[in-house]
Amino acid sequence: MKKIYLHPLPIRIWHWVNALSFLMLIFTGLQIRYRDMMRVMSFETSVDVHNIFGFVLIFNFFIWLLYYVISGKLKIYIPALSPRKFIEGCIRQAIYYGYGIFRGEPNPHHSTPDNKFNPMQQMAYLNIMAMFLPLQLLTGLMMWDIKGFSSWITLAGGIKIVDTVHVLIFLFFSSFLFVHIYLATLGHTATAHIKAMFTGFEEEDEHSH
């Protein structure tokens, strides 16, 4: 196996404090919806939680876009700008994760630092940076002060507009981290992938191109 440097030391915080704050947001906000059924907290404590790990997620946010900004490696979320490539790619990685995975063939796509994601990824992790975690993060905040924000909740279509958005996006969001878990497991072992996200360091087969 050779190694290669695929995620710097930023990004595995980045991706850490993320996926902490996810889990966090993710139960405390099942508490807040369900206060009744679900009594690990109380209601109060719960809003506390949610709000300071909402918090640490803008931040995060900005921290990942400043990150890529600075080092010039946004494109690496940016498809291929032929549709064609783009589609061709698309549907030769959803082949091997359908069928060929299973029959032991190699992934068709090989990251470097500068190629990190597939087609595939590229198109999801795009949607999500740039359109579903900002509208989290937005509706989050309109309902952490709504006082403060209600012109900008009244241009929304109103509170319960702004919160179907915020619960629509999170069942997404939690239905995402169930895929992306099962795809972390797709490496060369079952941890491969997981172990790279604190090293750095991916393994690939040195035959495998």
Second form
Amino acid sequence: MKKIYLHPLPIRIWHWVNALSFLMLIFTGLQIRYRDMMRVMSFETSVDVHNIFGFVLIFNFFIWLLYYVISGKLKIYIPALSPRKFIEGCIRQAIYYGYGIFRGEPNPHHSTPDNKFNPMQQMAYLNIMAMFLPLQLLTGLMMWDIKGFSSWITLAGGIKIVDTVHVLIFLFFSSFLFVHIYLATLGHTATAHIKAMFTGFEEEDEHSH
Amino acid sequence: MFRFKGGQTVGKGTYWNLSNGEGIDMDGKRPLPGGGSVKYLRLPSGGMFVLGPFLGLLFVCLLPLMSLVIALTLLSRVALASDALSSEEAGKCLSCHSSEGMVKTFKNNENVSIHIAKKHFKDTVHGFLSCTDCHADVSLDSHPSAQYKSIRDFAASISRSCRNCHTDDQILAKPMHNQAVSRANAPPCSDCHGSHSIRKSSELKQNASNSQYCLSCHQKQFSVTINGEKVSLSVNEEVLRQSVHSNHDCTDCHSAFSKEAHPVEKFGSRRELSISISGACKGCHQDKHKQLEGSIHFSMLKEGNLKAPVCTDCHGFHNVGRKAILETVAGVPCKKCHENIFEDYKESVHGVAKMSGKNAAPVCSSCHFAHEVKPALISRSPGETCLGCHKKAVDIHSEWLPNAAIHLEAVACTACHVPNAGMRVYLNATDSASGLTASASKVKELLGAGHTALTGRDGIGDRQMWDIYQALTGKGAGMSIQTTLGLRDSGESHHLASKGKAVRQCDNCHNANSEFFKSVAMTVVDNNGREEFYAVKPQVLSSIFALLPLNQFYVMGGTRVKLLDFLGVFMVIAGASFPAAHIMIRILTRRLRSSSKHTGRH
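Now show me the form predicted together with its partner chain; what you just gave was the form predicted on its own.
Starting with the chain above, the whole complex follows.
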């Protein structure tokens, strides 16, 4: 059994703060949006909690950005610059998830601190971290202070559009969460990746190489 | 001591009969000749001798002087004709009518004093006339009480005598007499000119002010009838004096009239007269009139609605009072027409405060303004009006209400401060340049043949809303749809409750089941700025087709787009089914892997 120090402490803290924030935001978001169907907490409380965790998430996003920019590790999110190489990598990974994994074939991607994500993960997380999450934070911010961001809202096409974007991204995150958690169980044991996110060390089955 | 009567027993002496000058010497106690009416003076002959020259002097000197005075007096009487009261006939009339307290009762039980005093004739121009010249139906021989029904009837009868001397031409030379001659129920002459002390109008003109001149007639009780309506032309001088216009002359407002001119004005109704006179106010109060021109009241007037209020309806005619009076509960003029609303107001937090003596509490004009009264726009939040007094409202709401400023912009204050009122979402067709609700005619013009969608039986649907949006926001149309939340019935906006009773539950609105979203209307205004509503199906609020038309309107938890709900369910199922399917396949292929592992190890 081999141990790789894959997740530095700041990233682990960031991840779990993110995880808690996402869960709280999804829950309070549902409570705000489906007030007529669920009444776990009052509207005021759900809005307040949603706002608090929204700001936690914004703060956390900048922690992430700061860490990756300063450490120079941002490149782990950047897919291979050669489209051919990138597409090949994606196909290889897709074949693994859709076929190889069932045959017990090894994961074609081997995570290292400098190359943490497989090409599909790179594509997904780059979209999430560079587009969906900032957009979600921004639309959330706009709705938090409609008057203050009124010119931005007008530019975006109105509060209804802003809300629709916010909801669409929320739906994407909610459904992605299932995939994310499931994929986290696909380590050499079901809890290997999850443990690693606490300890920082990813255990690898040496036989897989 | 010296005076005696006939028949009286007197002592010795010389007695002079004052009737015929005859002297009688009496010697002893004997009665004087003649009856009691004969008067005697006792004077000794010597005394007579002394008095004689004096009496002669009087006769010679004073008699001519007295004659001269009498002649001159008579001459002046002749010059002014004869003095009625000195005439034989008048003397006879006055022998009774000079008695104070004489009263005549007419058939309708009206009493009139028939006491005639000399002072009544002091300044009369009719001094040369005799009583029966005017009271033609009375003569010395025939003096039965004329059987008049009333004072009015009596005065009218006497007035006919005036026409014996004053010809129609003479009367009509004064325009103000026009109606007096032509109308059957014209006031009798005496209404203006008086009965016995009739003065020359020229005297009045010279000495009186304009107002005094007018009041010389108009302070008397008389009226005209316009189209069957009685209109009093009487003016109470006391009322005038107490008005804020006490320094004005009548002619300042009634500018067509003067001492010289009294034109005949024709009005179709009493109301038309009021409206016409209100036009005079503009002369001084131009600023107020300017404000009025933009008001709903003025628009109604322009439409020919005679019920529309004019200056005098609120301020009165001659009793124009101070502004402060109009701002009291008792003095608010609006209640004359808007009585129900005023009753609601009295029960509101504002009305209760006002009636409890808080003078600063608002009345109608505080919110609606006195002159620039706009049509009530229930679709628009009265926020600006409320914030005029409640300047800290945004700050106070911000203490607990997120996005307080936006709430106060989009939600009518009344929506929360009038508990239990019916709510509605208003989609206002708005002119982008002015920010005001667009006119019905402009909207219909832009919609062309599609304008029938506005008045469809079931209300405007989501696709129709999309078409309307396309038409209103198309190139050159310059419109947008602004959404507001307010009360369904404008009348209810006067039921403002105290702060403690205001709605403070977010759930009231932020809930798809909220009453708010069950009534939706599109709003335009007619040419006078009054709202017209077109029913909109409530489903429009949550339709994907309304994403752009209602892009400025979103109530969290209230108006979510239904399609996103379905999409959300689909995405979550899709997200969950990927792991589920993957796990399923992994279970199914378990043997494959175990054999592969086995192979790998060997």
